[in-house]
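Here you get one chain, nothing else, as structure tokens; it is the form predicted alone.
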Amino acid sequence: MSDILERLHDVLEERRHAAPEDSYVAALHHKGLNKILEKVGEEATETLLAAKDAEGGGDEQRQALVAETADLWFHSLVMLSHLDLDHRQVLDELARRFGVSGHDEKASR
């Protein structure tokens, strides 16, 4: 499954450097940070919207729940790539703090 992640970068990688007006992700590097960040804050609002209808929900607010993440996941990954970083880095920084405590790994920051 993280072979996902793999496919997601290198298309990520490749329309970062398209025109603008033919590739959405190129269209929100040409907008900047900021506008990255807008979408990441928008789509990480509507993902704890989602949360909130798939707890007492049936499938359909469980699958919606689903796309909302995946919508979160996809521009953060787009965040970490306008960035020049990696989800590499982050599966590194999971991986790094699987099997400690999360009480220790957060009094370590």
Ligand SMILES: N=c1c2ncn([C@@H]3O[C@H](COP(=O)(O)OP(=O)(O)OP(=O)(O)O)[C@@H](O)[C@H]3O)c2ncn1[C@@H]1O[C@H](COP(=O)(O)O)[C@@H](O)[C@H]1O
Contents of the next structure:
Amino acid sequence: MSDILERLHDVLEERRHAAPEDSYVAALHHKGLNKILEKVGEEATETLLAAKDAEGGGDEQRQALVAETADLWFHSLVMLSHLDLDHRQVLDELARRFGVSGHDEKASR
Ligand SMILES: N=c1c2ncn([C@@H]3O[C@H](COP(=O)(O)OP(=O)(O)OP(=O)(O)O)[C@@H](O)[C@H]3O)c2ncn1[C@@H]1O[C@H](COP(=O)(O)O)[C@@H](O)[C@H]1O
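Now show the form predicted together with the named molecule, given that the preceding structure was the form predicted alone.
Everything in the complex follows now, all chains and molecules, and the chain you saw is the first one.
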């Protein structure tokens, strides 16, 4: 998973300097933090609603929840990028809580 996060990170960094008319991510940065936060909030709400539908739902509802969660993660990554942070700090924080240092995680398995 962290490989796809690394690759997405590289694309997101590149898009920070792209023309807003050519890229959704560049357009979000251009509109600013408030627009990005609006999208994070919107995607969080859509994820909650999808989770309610997925409870006791079928494959379609479960897949919809996966898609909404991906939208939420994606917009959260754009938010971090806008504030000069990225997924690595989040993974390091999760690793710290798990009792391993982010960089030593593989070695300790
Ligand atoms: N992973 C994503 C991704 N997930 C979701 N989205 C976009 O997020 C938006 C989801 O918001 P909504 O469902 O609310 O759609 P919307 O109503 O059109 O959005 P708004 O008009 O409200 O902003 C859609 O426009 C999706 O296309 C994404 N856009 C881009 N990526 C990745 O980011 C990379 C760079 O994208 P560009 O900046 O477009 O080149 C791409 O290669 C992808 O890998």
